[in-house]
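Take a look at this single chain in structure tokens; it is the form predicted on its own.
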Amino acid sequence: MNEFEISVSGEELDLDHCVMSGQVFRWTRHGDGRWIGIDGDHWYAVERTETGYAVQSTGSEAEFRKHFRLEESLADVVAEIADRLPESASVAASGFRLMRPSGPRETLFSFLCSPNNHLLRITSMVQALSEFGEPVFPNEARRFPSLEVIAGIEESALRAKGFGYRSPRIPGAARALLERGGESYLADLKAGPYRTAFDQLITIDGIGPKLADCICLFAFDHGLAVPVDTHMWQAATRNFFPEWHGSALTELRYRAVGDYLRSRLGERAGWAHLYLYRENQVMGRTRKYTESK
């Protein structure tokens, strides 16, 4: 077990915000105030200190820093993109980082649990999937199961755990990935161009454009990916496409929103999506509060 201190300001890293933002789903807050998280082959126990975070881990400090992209100054990232975003989106960026999960397989299947779902339920479903993996971490925490194991899970076993209509899709996706080359296929999608990964993913049953972009951004580290959900659509029509305000999100409009951010921000489009998403969440709550008074 390794122990190390990360000296970082709250403006550069708000760990609570990052791990509860829907980018990752295997972090839980314990009663003693620590965050316990699993990322790929690594287990983390993290406690806030006056100067940053104290970490116990099976991984190294370098791996923790990579997970939260601490090699980049958040202030520099925000300064780079701020003039192309609304001011309120830049405010929402404080301490909020685009994370870098280490395991494409784990991240892909975590997002397969996300459609029409909320964070608490996604987290419980990812936990249920992880129970099919090996117990290799402290406190019986488990490594995420292999493609072969997921492909062999009976649909009835997932239905019993509350996966509903996702029950056949999850082992089905694992079988499809194995037919295409398994882990090496995932590695190729991560190493290759964003558009190739996106186009390949949407040929798998159960993966549509928004889910494909989530997988591209978080599993494959493609900064050009822009997942467009309800919050992102509302932010886009309010800030960039007012003529579409109140309109349905079609396939063509989905592509237009992503292309617009990619044309303005390049590889920072994925970062910008986070801040626009967060801005809409905050503004939505503010509007509801104001309207209720």
Given for the second form:
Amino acid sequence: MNEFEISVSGEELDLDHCVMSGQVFRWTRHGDGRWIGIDGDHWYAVERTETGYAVQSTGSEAEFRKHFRLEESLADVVAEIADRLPESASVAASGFRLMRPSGPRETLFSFLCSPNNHLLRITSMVQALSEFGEPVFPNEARRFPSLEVIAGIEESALRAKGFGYRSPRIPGAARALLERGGESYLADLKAGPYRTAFDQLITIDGIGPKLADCICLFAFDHGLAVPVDTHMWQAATRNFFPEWHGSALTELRYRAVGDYLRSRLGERAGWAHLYLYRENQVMGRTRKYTESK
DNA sequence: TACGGACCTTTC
DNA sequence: AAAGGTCCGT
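If the one shown is the form predicted on its own, what is the structure of the form predicted together with the DNA?
To see the whole picture, the full complex is given below, headed by that same chain.
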């Protein structure tokens, strides 16, 4: 177990905000103020200090920094986005950054749990999936299961755990990936261009354009990927495509929203999407609260 | 192509 | 009722 201190301001890294934002699903905040997280082959326990974060981990400081993308200055990124996309300038981006999960496998299967679902239930489903992995960490935490193991899970077992209609898609996707070369196929999609990865992913049953873009952005580090979900769609129709306000998100419009952000922001499009997504999510909560009064 | 509906279950 | 959608029919 390694111990190290990360010296960083809350403006540059707000751990709470990052790990609870729906980019990753294996971090939890404990009552004692610590965060416990698993990413790929490593386990982390983190505490806020006066100057940054104190970390215990099976991994190294370099790996922690990579996970939170600390090689990028958030101040610089936000300034760049605000400059090229003034519509997003109002977003309070303090400490909220694009993360970098280390294993594409875990991201892919986590988002396979996400359609038509809540963040809270997605998290509990990802937890249930990780129960199939080997117990190598403290506190009974487990590594995310291999493709072989996931491929062998019975649909009925997932149904019994409350996965509902997503149940067959999970072992199904694992089998499809294995047929295409397994982990090395995923590694090739990460190494290759965004467009190729997107086109490949949507041929897997249960993965549509939105999931493909989440996997491309989070797992493959493809900055051109713009996941357009219900929140992003509302933000887009409010800020960029008012003529589409209230209308359905079709395949053509999905492409148009992504192309628009890509043309304005290039490789920062995906990162910017985080702020548009979150702004709308927060506004949605406020709206509900107001309506209930 | 575009639009409607169904889909498992939990949580707001 | 709605949730970080996708798939399948018209």
